[in-house]
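What follows is one chain in C-alpha cells, specifically the form predicted on its own.
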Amino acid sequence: MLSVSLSTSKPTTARADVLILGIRNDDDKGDHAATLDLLGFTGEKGQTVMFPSGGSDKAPVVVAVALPSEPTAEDLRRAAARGVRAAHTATSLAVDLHPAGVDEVEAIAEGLALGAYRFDTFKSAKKGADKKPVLKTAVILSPFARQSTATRALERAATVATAVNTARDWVNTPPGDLRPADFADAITAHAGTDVKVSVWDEKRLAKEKCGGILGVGRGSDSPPRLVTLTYEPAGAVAHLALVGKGITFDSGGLSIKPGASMQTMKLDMAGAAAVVAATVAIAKLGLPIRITAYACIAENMPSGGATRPGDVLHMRSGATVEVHNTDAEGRLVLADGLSLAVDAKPDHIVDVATLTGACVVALGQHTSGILGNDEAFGDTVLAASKAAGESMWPLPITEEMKGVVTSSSIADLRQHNPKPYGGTLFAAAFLREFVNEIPWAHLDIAGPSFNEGSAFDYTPVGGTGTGVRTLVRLATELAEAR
C-alpha cells in the first residue's frame, strides 16, 4: 500500500522523483508557463502533461494536471490519480494540488492510493527483468500539514482506499482461485478483531431454509456459503444492514451464457466484495453505527444437479419462487440475504449487486442504479454517493412490475420477467417482496463494477471497487444524523 504523508514544503524544494502540480484554469502558469505553452497545455478538464523541471524544482520531472478554478473533492481525487498514472515509473511523488481545506487533503490522498492500485498477483517477472517500479511514497504539500485534523484525514483516506482496493483484489482474482469456500475464508481472514464473522455451509443453509442460495449453488461441486459480519460498537446510534451478491462465477447455469459473455463473470461477486470491505472499513473508522452484513456466496454452474427452469424454490422468508431463467440467479441469493437482514430488525437495509444488464443499457457503464421502497432513504443514499464521488442515479420500481412478479401460476412469485424490457425494475420489484416495510435501497452496480476498457483517473482495468465509498459515506452520515 502506498504511504502518503503531509509536508509544508514548497513545490520547488520538495524532494521526489516526480512533482505533480495542479494548474487551475484561472492561474497563470508560474515558472513553467513557457514550457506548458510549448506543450499545448490549455488547462482543459482532464489534461495532463509531463516534462523535465529543468532544475527549477528539486524533483527532476513535473506532471502538470489541469484543475477547474474551484475544484470539488472529486476533481482533486481524479487529478491526483491522473498524476499517479502519468508518473507510472516513479517510486516517490510530491503532490501540490493546492488543497483549500482538510476535506480536500483527504480527497487527494484517496486519489493517490486508488490511482496507484495494481493487481499483479498472478504475473511473473519476465526472464532477466524485474517487475515494474512500484510507487512507494507520496507527500501532499499543504499548509495544513501540521494540523491533527489533516493527519486524521490521511488515516480516513487510507482506510477507505484500502477497502476499495481489497474489493478490487477479490473481484480480480481468477474464479478458480476464489470459489465459495475460498471467498468465505478470505472474508474471515480480512475481518479483523472488531468485526465478528459467522459462516454457514450448505448444511446450515439447508437447516435455515435458505432455498435461494442453495438453489443457485447446487449445480456446482463447490457448495455455497453465507457469511455474516457484525460490528456492534458501544453507543451505536443506528443499525444498518448490508446485503451483497457473491456469485464467484456465473456461467448462467442451465440457461447458459454464450462463451464470450462468461469471460468476465468472476465479477459477479463485486456486490459482496463491496459490502464486506465497507463493513471492515466502517469498523476501522470506529463509526458509532451498528452494521450487520450478509455476503450471499455461490457459484452458478450447469450440472445434472443444477436448478432447472420451471423448478420452484422455497425461500428463507417462506415464499415460493418459480424459476424461469437460471441466469437471473443474483436475485435468488439476495432474497435469502434480505430475509435474514429483516430478521435482524435494522433501521435501514442496502443491498449491492451486479444484478442486471438492463441497468447498463439504461445508465451506461459508469453509473449505478438506485432503487428502493422509501424515497427519503433513496435520496440519502444518492447524496452519500455524490459526496463519495461515485456516479449513481435513481430509477423507479413501477407498480406494474408487482403484478408481473406475482404472476406465477404455481408459486407465490416468478423469478424472471417474461418480457424483454424493464429488467432492472422487475428485479428490484422482486427483491422488494423480501424487505417488508424496512427502508431499503438496492444498488445495481452491473455497469461500473468492472472496467473492460483502458484505465482512467483512479479507475483501473478490471475490478473497480464500486460501492465501497458510498457505503462508508452513508454509514458516516447516518451516524452523524442522530
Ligand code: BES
Contents of the next structure:
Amino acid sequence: MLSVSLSTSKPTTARADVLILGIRNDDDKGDHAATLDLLGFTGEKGQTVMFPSGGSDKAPVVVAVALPSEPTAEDLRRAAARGVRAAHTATSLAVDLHPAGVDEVEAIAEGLALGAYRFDTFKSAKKGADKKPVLKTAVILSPFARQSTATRALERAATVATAVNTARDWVNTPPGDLRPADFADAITAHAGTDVKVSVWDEKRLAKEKCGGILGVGRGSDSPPRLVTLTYEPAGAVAHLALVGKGITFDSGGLSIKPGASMQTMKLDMAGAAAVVAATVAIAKLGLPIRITAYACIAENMPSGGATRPGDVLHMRSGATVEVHNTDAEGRLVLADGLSLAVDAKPDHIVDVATLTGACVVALGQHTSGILGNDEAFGDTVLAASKAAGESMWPLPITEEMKGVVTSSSIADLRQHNPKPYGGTLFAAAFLREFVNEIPWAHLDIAGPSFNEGSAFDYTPVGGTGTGVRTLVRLATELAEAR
Ligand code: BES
Ligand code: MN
Ligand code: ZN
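Moving on from the form predicted on its own, please list the structure of the form predicted together with the ligand.
And the full complex, kicking off with our chain again.
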C-alpha cells in the first residue's frame, strides 16, 4: 500500500513528482494565480486542475484541488483522493492541503491511501499492469509533522485504509476464485494473531443446526462456512457483535436472476468483508472493546440439490421458515448469524449486508439504509457513519411487515413478501425475529458496496469497502462512551 509520511517542508521545496496543492475558497491563489485563472479554476467544490510548475516548485507538476474555506474531514479525504487520482502516473507525491489539526492530517492520509487503491491482480503483464508506474510515497506537509499525535494519526489512517482496501480486494476477486472455503481461508490468513478465528464447515454447521446457512448453500458444490472472529482485549468496556452477509456469488438459486442482474453478484459478500476487515482493524488499533464477528458464507446456486421455493428450513434459533423465493437468501444466512450473536450476549449487534435491491431504489447507489429495534442505538450508528464520512439514512420497520413475516400457513415465519413494496423493511422485519431484545442495527449496503460507474473521490470502480469506516468509528465511540 501507499506509504504516507509527514514533513514540515514548504510546498515550494518538497521533493516529489507531483505537488497536490489545496486551494481554499478564500485563498488568494498564491504564486499560481495567473495559471489557475487561465485554466478556469474558480475554487468550486470538486475542481481539480494539473499544470507544470515551471520551476517555481521543486515538484515538476502541480495538481490544484479546490477546498471550501472550512473543510470537513470528508472534504479533505475527497480532495486528497482527487489529487491522487489526477496524479495517477506519479510515483511520489507531496501534499499541501493546509491541515488545521491532527484530525485533518488523519483525514488527508486516509483519502490518499483510499484514492491510491488499485486492483490489478487479474491484469496480465502483457497488458502492461506491471509496467504502469505505481504510486509509492506521499508526504503530507504540515506544521504538526513532528508531534507524536500526528504520527499516531498517520498509523490510525493506515490501519483503517488497509481495512477498507482489504474489503475492496475481497469484493473484487472473481466469484470463481473466492468460493466459500477460499473466503474462509482468506479471512483466517488476514486475521493474524490479534484476532482468534474459528471456521465451521458444513458438517459442523449441521451439528449446530444452522439450517439457514445450509439451506442457502445446498445448491453449490462448494459448501458453506461460518467464520467467527473474536477480539477480547483486557479491560474491554463493551461487547459488540458483528454479523456479515457473505454470499460469494448470488445467482438467485432456483429463483434465478436474469443475466444482467447477476453480473455484479460477486459483490454479495461485501457485508462479511466489511465486518471482518473492521474487526481486524479494531484489534490493530487496540480499542478496549470486545468484538465477536460472524461471517455467514455460502454460494447461492441452482442445482438438483438446491433449496426449492416451498421448502421449510429449520433455523439455528429453532424457528421454521417457509422459503418463497430462493433469491431472498441473505436474510436466511444472517438469521443464523444473528442467533449465534445473541447466544454470545453482547451489548449491541450490528449486521451488514447487501440485502435488497429495494434499498437502492429507496436511497440511491451511494446511501445505505439503517434499520433496527432500538432508536437510540440506531442514532449512535448513524452518528458514527456521519463522522466516518459514509452516507446512511434511517428506514423504519413498520407494523405492516411484522404481520406478513408471521403469516406462513405451514411454518413459523415466511421468508419473502408476496407484495413487492417495502422490500427493505420486510427483510429487516424478518431479521428482527432472530435478535430478541438486544439493541441491534441492520445496515443494508446493497447500493454503496459496489461502484458500477467510474471512479469518483476516493471511491474506485468495483468494491468500495463501505461499512468498514462506520464500524471502526462506532467501536471507537462505544469504547469511549463508558
Ligand atoms: N443480493 C441481492 C440484493 C442486491 C441487489 C444487492 C442489487 C446489490 C445490488 C439479494 O440477495 C436479492 O437478490 N434480493 C432480492 C430480494 C427479493 C427476491 C425479495 C431483490 O432485491 O430483488
Ligand atoms: Mn439474492
Ligand atoms: Zn444476495
